[in-house]
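Okay, so here's just one chain, in structure tokens, the form predicted alone.
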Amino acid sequence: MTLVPTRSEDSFQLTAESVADNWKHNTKGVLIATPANPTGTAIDTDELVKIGQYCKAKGGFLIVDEIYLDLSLSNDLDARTHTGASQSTNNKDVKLQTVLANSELQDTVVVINSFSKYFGMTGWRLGWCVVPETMTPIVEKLAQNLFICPSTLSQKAALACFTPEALAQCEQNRNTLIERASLVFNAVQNMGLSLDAQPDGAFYAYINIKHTGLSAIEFCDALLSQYHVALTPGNDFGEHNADHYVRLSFATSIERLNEGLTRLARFVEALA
């Protein structure tokens, strides 16, 4: 596997140019997560299509992890493709759009997703994979050697996710995330830290702490020991410039976020 460095100017996502520059004679495909963990950023739709076209021309596959796709941080329902509610859009400028919307790529694209995030079924280990029809027998052979099938209980719970009542609750949860995101992004800016790329989905803020003079691990260790707030160092997610970033998750209550952000601000002020 080849890890490819990304830049904040590209929302910490691959570009068609970076894919081409790193494609080797034995490369079989490209794996992209959009929106991604830890940045929460999504790849531009046009760029994703270009990468898919390049993979297809090279006889390879594009594998897209869309686990956070429905956790858009946009209030505009028309500005995203919502797989759960079976909504779609033809706006080519929309970032949160499933790659399957492009019919030209469907024979060389693999999409993986899960009930864990949008549907809140973390720990059930239940998801799905959309593959080209010719790949179905191969995936079936792989599945036979990994598991028989998900439990009946988890399958029934998954089916219940698609009722109008369940989808309404999921949308309410997403709107709550939007409120938390606004609180976090404003607070981070006010304490003198920066988000080099604005998150589009998920529930993460990838914060640049380079100017503090501490490495990501030093920053997180000191914050935890002195102020009892836990962030995750960028080193847990990669290597390129990882020492300059920490991840904040806002998958908790507004009250706990306010307390954590207050302590974080005091810590940053003390460092200054």
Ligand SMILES: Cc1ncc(COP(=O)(O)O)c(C=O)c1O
Contents of the next structure:
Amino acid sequence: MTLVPTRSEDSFQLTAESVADNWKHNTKGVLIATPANPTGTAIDTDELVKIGQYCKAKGGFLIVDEIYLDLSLSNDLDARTHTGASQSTNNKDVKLQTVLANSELQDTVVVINSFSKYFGMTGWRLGWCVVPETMTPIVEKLAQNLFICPSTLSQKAALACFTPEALAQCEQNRNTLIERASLVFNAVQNMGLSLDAQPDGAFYAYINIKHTGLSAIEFCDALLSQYHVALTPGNDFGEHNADHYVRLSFATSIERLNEGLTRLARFVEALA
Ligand SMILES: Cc1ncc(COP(=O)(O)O)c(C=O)c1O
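Given the form predicted alone, state the structure of the form predicted in complex with this ligand.
Let us now look at the entire complex, which starts with that chain.
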């Protein structure tokens, strides 16, 4: 596997150019998460289509991890897919469309997704993938040999996700995430730290801590041992510039976030 460096100017996402530059004679395909973990940033739709077309031309595949797709941090419901509403033509708004909306890519693209995030079923070990028809027998063989099927309990529980009450609850949870996102993004900036690219979805802030002079691991170690706040060093997710970034997850209550952010601010102030 080749890890391809990304830039904040490209929302920490691959570009068609970076894919072409890194494609080797034995490359089989490209894996992209959008919105991504740890950055929460989504890939530009046009760029994703270009990458899909490139993969297709090379006889390769494109796997798109859309696990955070429905956790958009925008409240523009028209831009979101599961509402069934008509799609907006504004480029920023269509960012969180499923890649499968592009009919020409449907025979090249594999989409993976899970009940873990939008439906809050982390730990139930239940997900799905959408594969081109020609790949179905191959994926079936893999599934049969690796795990036969997801547990019946998880499958039955997941059916309850599609009731109107459950969907309303999920939307309410997403709105809560939007509130927490603005709290966190503002607080981080007030501390003099920066988010180099605006997150589009998920529940993460990928914070640039370079100017503190500490590496990401030193920063997280000291914050945890002195202030009892846990952030994740960029090194847990990759290599490129990873020492300069830490990930904050806001998958916790506003009260705990406020407490954590106050401690983080005190820590950053003491470093200055
Ligand atoms: C981008 C991304 N894909 C997949 C997963 C794994 O999810 P699951 O709980 O379905 O294994 C995660 C979990 O954090 C994730 O961030």
